[in-house]
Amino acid sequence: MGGTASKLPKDLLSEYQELTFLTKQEILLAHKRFSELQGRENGPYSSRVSMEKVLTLPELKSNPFRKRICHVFSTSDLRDGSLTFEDFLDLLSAFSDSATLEIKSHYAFRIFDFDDDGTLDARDLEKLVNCLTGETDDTRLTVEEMRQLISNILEESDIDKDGTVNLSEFQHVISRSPDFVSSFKIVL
């Protein structure tokens, strides 16, 4: 572990941690898998890995919802969801122990919001609900059994009745759900 500290300098290290949830070894072993996914051991910090590369990760290969999360985190102009070592950075925190249960739901809420409008729709809701059962024949549930489902889901959820929930209102129902922190979560 000696030799990883003298390739992230201690003033990025520093940084990295006051902006993050994540402790100094946390962020010296995320430099290291990073730096093991571009190939090569030191930076530059900006240089980019492939969504392709970081799914490789075994911490999100069986994840369901790998590819929004990459996209999420992104900062790439080309929307490809490649991701910056501060790109990975902040994926990390924010599926940290440490980090809050506002800065969770907020990632998991932006995860979820698959056309990126601010709202999850109904569209949204039958989307992260083929990824949670799974796009299967076994696995599929029939139309009738989605449009119940998803009349359940804005039931409880859209507070507002206008046929979303939005950020707020999916905060109010995480907030009743003790379990999500614990497993909304990624470590390495």
Second form
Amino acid sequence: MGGTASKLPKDLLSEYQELTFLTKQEILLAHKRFSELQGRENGPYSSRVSMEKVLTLPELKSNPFRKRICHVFSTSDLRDGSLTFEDFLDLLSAFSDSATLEIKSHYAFRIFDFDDDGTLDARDLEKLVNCLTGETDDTRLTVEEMRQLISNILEESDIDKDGTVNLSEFQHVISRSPDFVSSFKIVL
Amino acid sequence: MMDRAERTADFHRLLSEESCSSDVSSDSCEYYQTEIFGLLPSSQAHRRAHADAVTHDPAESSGSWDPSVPLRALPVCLQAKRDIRERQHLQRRSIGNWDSWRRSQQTTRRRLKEHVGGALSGLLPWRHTLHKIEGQFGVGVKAYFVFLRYLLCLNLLYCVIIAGSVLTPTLVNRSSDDQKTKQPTLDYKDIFVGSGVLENSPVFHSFYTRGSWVDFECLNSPLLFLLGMISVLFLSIIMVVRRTVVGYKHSWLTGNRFSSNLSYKVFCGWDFSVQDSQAASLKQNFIRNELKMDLEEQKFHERVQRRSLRLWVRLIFLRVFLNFLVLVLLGSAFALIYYSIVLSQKKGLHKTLNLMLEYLPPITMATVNYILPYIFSKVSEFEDYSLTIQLNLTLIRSIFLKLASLGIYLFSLIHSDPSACGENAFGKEMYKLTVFNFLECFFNAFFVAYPRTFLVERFPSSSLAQMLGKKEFEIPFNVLDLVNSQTVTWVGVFYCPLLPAISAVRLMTLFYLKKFTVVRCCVPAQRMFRTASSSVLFHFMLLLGLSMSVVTLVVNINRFGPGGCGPFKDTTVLNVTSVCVKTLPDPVQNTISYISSEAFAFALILAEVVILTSYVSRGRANRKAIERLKDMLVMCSSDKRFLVKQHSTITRRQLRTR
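Since the structure above is the form predicted alone, I would like to see how the form predicted together with its partner chain looks, so please show that one next.
The next block holds the full complex; its first chain is the one shown before.
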């Protein structure tokens, strides 16, 4: 069938290189993987792949935040978490090696903001911790532990003491942890 | 007057309209509060950033983006980026030629830098292997391998410097001399001990005899030798200090003042690169255990505060006793090492026995370093400290043990009676240590770790296998090994110039050995290992090792006077430069003598003091400013909440009265 490399027009490829943090090889690989998901090759670039299909990717399959990731990067009007190829590139760009701390922390905040209201409140934090520890009843923290943990987090990160962690407070915490850039990473 | 009345009416109408539309919902104060919070400029900005490209107007949002920020660094989707770019292109047409040229230059420069960076990072070996290890074992284990790779690159760099400044001049000089054709056979023992043929080979100091080109007095091989060695040491100091400082700035300088331990663990806890579902559930287990342990630790601190006096006294006695025990253990370990060194200096009869004796000190050191850390970790369990302190205490004791045993070894070497060519003898000892380190790793991988795994996998039900379990890959102790061997390289490089090359080969093999051990024989450790704080620790340990090697070098240079062997046979190391200086013209000579005088040093120190003081005071001022700004933030947010509350109560009252 020939390489999939030829399927992506050259000008589009260079545009993607300019607008994302991905290299040429990474974009081509992404295109290959995405067309495999789509089932048919060289489909129109705006056609969507449903969230269920995207989540079968091994890179996302075991990630507890996989649904949130799809929702954040999806540009669908229906808010069903389906991705176009460009959304997929956005996702890979934010999670790539060379993306900046700024952009990674921004997307991390949006992934952790489960109710999309622009701040991390106690309920978001609870969901976040549940994702981290596992959702089943025997893996969750006890109610008492959860309460103590959330109050500790707010005590530490909520600088303006309004009961929620907003984006700049979140970035403030993240910016002091160089670990973050290396762990907020998905490479195909 | 009219205008104001109209506006008030307008306002009322707006309000009533709003209340009409929301009459169904509750009339509580909170409702209005959230309503107003939503209208605040800050949350509006958030919402705009959150909105999708389809729904928001790109012209509106792109106004707030700085055009110098690359488009790819904007947190919006591709379509929005495209729109912004379109706008920027329009702008570019309207701005002047100079500006547009400058901007495009900026972009090309940035692109070039990225290309070069990408090409350089492509040169680094083992990227895929590291990626795989990261996926299976997480970031912590990867940090160890990255550190190993960093040391390998450092050693390769040394090799290049030494090949250029030390090896080549001597080889060129030698080739003009008469060539010795006698080629004695290489014995297996020579490879391990560095005797026989190796003694007169480029590996050791005595090979690098004095020689110079007739037309340049300055360009003699001792000077080049010194230059190469000094540049190696300076390079290492700069690299290690830079790394340490960067890490320190990241973690401790800020971390101490604003403790945000738990926030880190929650916000940065998930490692998105984990792919394996088993690894993912393992990671979840780690995080849960880690969080539980932290909460437990918090409760522990509360318990500590409630401890009674009697308990305190008992605990202090226990701790003093245990510390005494640790000291005794350390002392006996050092004594054991010392005696093994004394024993090794006696000459046995048989060749193989001799070899064993030669290797006795390294074997003793390795054994002690293998056993004692386990005892230390057991001891620290009884001391009733919190868990982190326990771990750190064990680590600090182990670091002390490792570096001090090396120190004792060096000390006894320095104090042994000098032989005909003391420089070579010293170099030989370091060579031996390096070779032994390699043998130890090999032995450890194939004769300790692998049989253990084999036993556990083959006979999972036997009691021995259950007791042993699979090995955990303990990052700190492995890093300690690396630091130790690197210290040996630094100490020995002056007297055994090819040591960096040997250790580069060793590190390369070590990478594969360790990879085998990790992938095949180890289970992931029960505790997560933080990369950031740990990399500070790694480099701090390196710094300790480096300072130790510099001290040893200084002592050694003083010890070996003229009359030994090697490049500094006829002069001392310090006199080598004076020959060169004498050939220079007078003004240059004067300048050099001024620079090396006390007056200049005094001025230099004074200048450094002034600069340091200004930096310290600036740091303090910044810290105060941070404090004040934080207070101001709290005030602002509480003011905001107060005003919103006031406003909503007033609104409600107005609605009720109507």
